[in-house]
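There is one chain below, alone, in structure tokens, taken in the form predicted alone.
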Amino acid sequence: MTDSPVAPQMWEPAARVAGAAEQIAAPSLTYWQDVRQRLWRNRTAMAGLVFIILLVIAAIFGPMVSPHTYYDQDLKLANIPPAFQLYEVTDGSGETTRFFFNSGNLNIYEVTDDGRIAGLIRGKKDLIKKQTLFTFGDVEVTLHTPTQTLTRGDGVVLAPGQWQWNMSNVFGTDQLGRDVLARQLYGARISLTVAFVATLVNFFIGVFYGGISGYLGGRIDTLMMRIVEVIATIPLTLYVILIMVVFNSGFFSVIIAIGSVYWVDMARIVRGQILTLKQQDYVAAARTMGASTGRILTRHLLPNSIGPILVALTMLIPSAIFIESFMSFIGLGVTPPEASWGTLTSEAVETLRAYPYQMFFPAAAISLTMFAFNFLGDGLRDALDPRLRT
């Protein structure tokens, strides 16, 4: 085995070029572009971030551009699902009538070219027969009520067509008529609302209310604390009780329930944080130069712990929607005609089996809102943990 030649120019030595040593291969990052960047890159963060912002979107101007209020009543359009099948009646002059029926209460309703509600159509009933007779020009169309079958006066058996969205109602009617879509973009401004006034709450007094407690120690700490947790041992539901009595039911007591006693775990959390932070030298460094204690607790701990401040405040907003959803259930939040994601669900119950539908899209509301905010806290949990920047 013979070695190859290596050529004499391969020896020489490299070219220098000035400041090559000193350049860096990659950009240097602040902590928030990196953290901005990583959060990106999360899909399911993101996801859950855009939902957020859709849902913020629908909730402010959904209400404002649709044709239909949370309380408009119609009981002639009652229980009229999102979709539905077509039937089609030709009378002897060749008009063409478009109907469904609903099964639910036995009522038949004409429909538009474009899908549109049209009006209820009116029939003659003989409670004997156990039949309902209507008439679409010179055609007789009966309604077999055991059997729940349409015939033409023939005897011929009109069957179902083409399914066909409800274009009046999109997410269809309630009992009362009213437009499910409506009261569902009504619901989530409620909900919304309640989790952004907790999320203040929290900010405000469970950050400088813990911030404070970690920071001073000893009996004082010992003291706030022991309030804490007697806050803690009280169920909320009892607080809401407690003050429906005075303030009466609605909206109003619900956000006073959940802001007087919902900020106990976010001090709880920033407590740990800053008991940690204050035994780190610039804390020292900052206390030696005479700066006050309300100056190190707003300008070094507390932006210093703000990741676990932002995780623990975007996992706590699901929870407040849930607990307002609950609470509006079982009957202790917004009162009628006020709709939230709970009273949907709640009035759902009652037609569960008859249209399912009532219940789908406010429990459907529900799940995927706490999915988005979850996602985007295990996001921002990620994003924030400097032991995992690269």
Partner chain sequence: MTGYVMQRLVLMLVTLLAIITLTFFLMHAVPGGPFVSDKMMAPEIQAAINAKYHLDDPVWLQYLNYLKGIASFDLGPSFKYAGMSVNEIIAEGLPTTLKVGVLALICVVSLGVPLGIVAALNRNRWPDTLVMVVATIGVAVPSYVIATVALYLFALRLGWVPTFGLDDWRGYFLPVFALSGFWISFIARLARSSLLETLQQDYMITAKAKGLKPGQILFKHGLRNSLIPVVTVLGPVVANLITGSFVIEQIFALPGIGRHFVLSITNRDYTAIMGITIFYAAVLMVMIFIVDMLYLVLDPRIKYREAR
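Here the rigid core means the biggest group of C-alpha atoms that line up within 1.5 Å when the two forms are laid on top of each other. Nothing here was measured: the structure is a model prediction, and the numbers come from that model. Positions refer to the first chain, counted from 1. First, how it differs from the form predicted in complex with its partner chain.
Core-superposed comparison between the two forms: the Cα of residue 171 travels less than 2 Å. Residue 243 is among the residues whose C-alpha shifts by 2 Å or more between the two forms once the rigid core is aligned. Superposed on the core, the two forms differ at residue 231: its CA moves 2 Å or more between the two forms.
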Second form
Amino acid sequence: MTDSPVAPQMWEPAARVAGAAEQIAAPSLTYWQDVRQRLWRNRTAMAGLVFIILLVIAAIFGPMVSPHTYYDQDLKLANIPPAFQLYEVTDGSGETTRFFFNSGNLNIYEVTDDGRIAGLIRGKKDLIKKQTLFTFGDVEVTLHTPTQTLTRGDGVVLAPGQWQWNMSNVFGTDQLGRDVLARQLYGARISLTVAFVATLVNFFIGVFYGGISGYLGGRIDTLMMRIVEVIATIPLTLYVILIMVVFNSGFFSVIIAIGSVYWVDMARIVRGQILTLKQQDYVAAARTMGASTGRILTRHLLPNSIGPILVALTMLIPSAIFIESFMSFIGLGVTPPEASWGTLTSEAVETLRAYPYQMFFPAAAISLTMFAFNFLGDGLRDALDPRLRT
Amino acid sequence: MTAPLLSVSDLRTSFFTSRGEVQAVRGVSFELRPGEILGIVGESGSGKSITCMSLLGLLKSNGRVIGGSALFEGQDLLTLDDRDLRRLRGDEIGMIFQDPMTSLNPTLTVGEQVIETILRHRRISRAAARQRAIELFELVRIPSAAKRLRSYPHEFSGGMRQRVMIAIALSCDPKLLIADEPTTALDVTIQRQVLALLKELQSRLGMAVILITHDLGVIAETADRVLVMYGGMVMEEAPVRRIFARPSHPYTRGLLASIPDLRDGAHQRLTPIPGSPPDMRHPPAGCPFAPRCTHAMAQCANVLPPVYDVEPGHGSRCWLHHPEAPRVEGVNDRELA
Amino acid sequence: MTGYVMQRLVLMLVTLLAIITLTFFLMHAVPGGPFVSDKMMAPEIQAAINAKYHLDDPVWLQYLNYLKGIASFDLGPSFKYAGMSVNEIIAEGLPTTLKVGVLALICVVSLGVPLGIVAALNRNRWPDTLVMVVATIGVAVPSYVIATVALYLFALRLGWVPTFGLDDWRGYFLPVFALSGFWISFIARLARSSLLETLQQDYMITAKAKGLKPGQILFKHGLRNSLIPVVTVLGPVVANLITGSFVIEQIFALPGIGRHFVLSITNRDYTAIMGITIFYAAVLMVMIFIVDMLYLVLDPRIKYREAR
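Shown: the form predicted alone; wanted: the form predicted in complex with its partner chain:
Next comes the full complex, this chain leading.
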């Protein structure tokens, strides 16, 4: 080894920063800071959260500001699409009428200049010739039903013009002429309320049951968990259906049915958490200092179990939404004229052939909401998982 | 002196994580002769396990060997293609891991886990492989060997599972056995038994062993030669007697001061090494131990020391061995004399 | 071993009894009687019907009789379809439901598991991303939405498959797809995360250190262990295929048990509701039992754990 010369001052003792040796390079974060940071960085989870917040705001305030109600029917304006192609006819006096043709029900509706629906234009039906005659001032327009073509009196075939968004009913109307947007917002209200309340009920039952079982332990715990095991093997959706049959359809029945059935997972999680935490020293410490059972449960055990519970809750909400819509879909959910996403979807299915687009809004709403909650739940679970801490 | 069985030079391994490159091993070199037991000692994170995992190509997917060579019987393990390396693993080179609770597959019988290794490397019938497995179980002293082949790992105690692991590692008479903390997860009494077994098997079968541990006691009992690693580098290398008699590197001295030595009587004081190992994402420019070293000099923090030969076969990576360096008792005071 | 099997069998029977009891008393808790919704009946006819169906017996006697009936696989008469028994209703719908359900179950296992494996082995590369995106859609979009959108697209718009019925073999596509979509996605996600976790295990490194070939490592050591959680959810999968069939059979107008069940709900045919529920529960219990036995084969630790 050749010894390269070293400057003499380099042999001086190194300048010591107090505590430098103890310093750890990465800033240390508390568990919850770490969780928040990781959740914050998870883009899909944040997108889900933002969507849910917007949805809740829309569900609360939407129906208040909407000019329509979810129950007002107008059969003359049934099944109006959210967007349509305009036709224009100018009569002898130079007056132009803008209208659109609804191919689903073969009606013609007048449209104002700003895109609002002015009303149904009545024509004379001729069932033998399979055509309908409409009169605009001195101009006559014939609708030939089988080909769905509009012909002016002078033989010129009318061509559809530009697309126009429906400004009176932004999402169109349903088969009873109710505003789809208003029903959609109201449906969001019902679906979310059912989901949140039912989840909350499940949460309380689950925490209560699991908490008692885990805290008491021993034979009571074994018995309670056997019961849970039996309940867990029962197909729960069937029981929601049976309970709905007993209580009859309706908003509160749905909440009772869903709320009383899905607490099993929650109970298991809470019990498992409590069993592990029971062995922790700080619980023993609290105990020796004379804290009561209730105090230990609420002050020490639950705050520490909150992570997995939170994940279970975020996952339970979309299931509740789904079950509610499922019930409504098979005719056991909320009763008309009330609307939920499930009833809206099943109503749209009835008109699927003629108005397929009516399916779009309820299907999109429920799917996006499910996405949002799933993403948020996945993100939460990842963020809470200590194994992923680096 | 016989030709080395394994000769590692300037091995460098990094892990590429979302938070940057972690330089786990930074230029490790050593040689291993046939039949020799080499102990590698160091704190967790010193790079000792990663060194061995790099040799066998067992790094996690984000880890990569970025330099160096490792000649095993003339073949460079680091450039060998996957197929040839697979043939070596379990055959010429056996490996034992730290935790016998998790390193055996819980859903296969232990017999199957031994037999599949033999069948992979030897062209023999299943019955012959089974016979061999029974012999191996007897070799590692598992009672009623033939019956126990049909058991599952959860039916064994920790010590017994480690014996199974040893049987697997020895199944094809390897020339080299790498034992990565083989006794750390075991009870103290079981540790002794397993170590004694390893040592006995080594002398009986004549294989070379790399024994990775953080326990200097294990080294003292078992190894012929010792590498002391810190911050992904070899800090000191010496025959086992020298390490305990005349440790030269301040880190080694710190390690020795932090364990009780019952021979010294009851009045000694244990001195922990202050601080924690360096962050290997940003390893220090100079000596990795400098921030925790009581003798650290300005030079140490800035320039990485070379390995000085304190004596033939005893190297130490410390500036204190530089001829101009100030004298420190016990480290370099005798070198001048 | 036999102890474990017995234990499972007993648990299965207890659960089934619990379900029967719960169902029976729930249906008897319905305000009024099963014939209340009908138009006014002459009291003597009402009495005759009550006598015929033993409705004027005390509830506990009815319950015992019902249990006796179930013990001999008799679910009793339908209240709405005169002369038809619940057994006949089930027998009529069973072939359809079974065909679609079994096909769906096959799809779930034979598509979900391989997709999950492909995703796990290509972690963070395009096949993984693709599978995960599709699977996330599959998990989030309700089956009836998938069903109606598929119905509109492939049957009404493109005309590739019939809109209803199973007379044509192509008729199976949409119902099976809609029914299994969620679970294919769910199983793919589960298999992926389970395999990823297994690949992290120490014994996988041991297998590698033994020099085993990648194929051996994956199939013998990796898959077997990672399939255990997948097998665990097969019970719930069947439960869900059953409930899923309610809407699917309705949307595609399939004459299966699910459709009969929904019909009996709208008709308030209480014995049919009760009988079909119990039938479903029994099928499910048998399935869960099979899964338990599968589990036993896959994971030797179970025997040990339960025996203690």
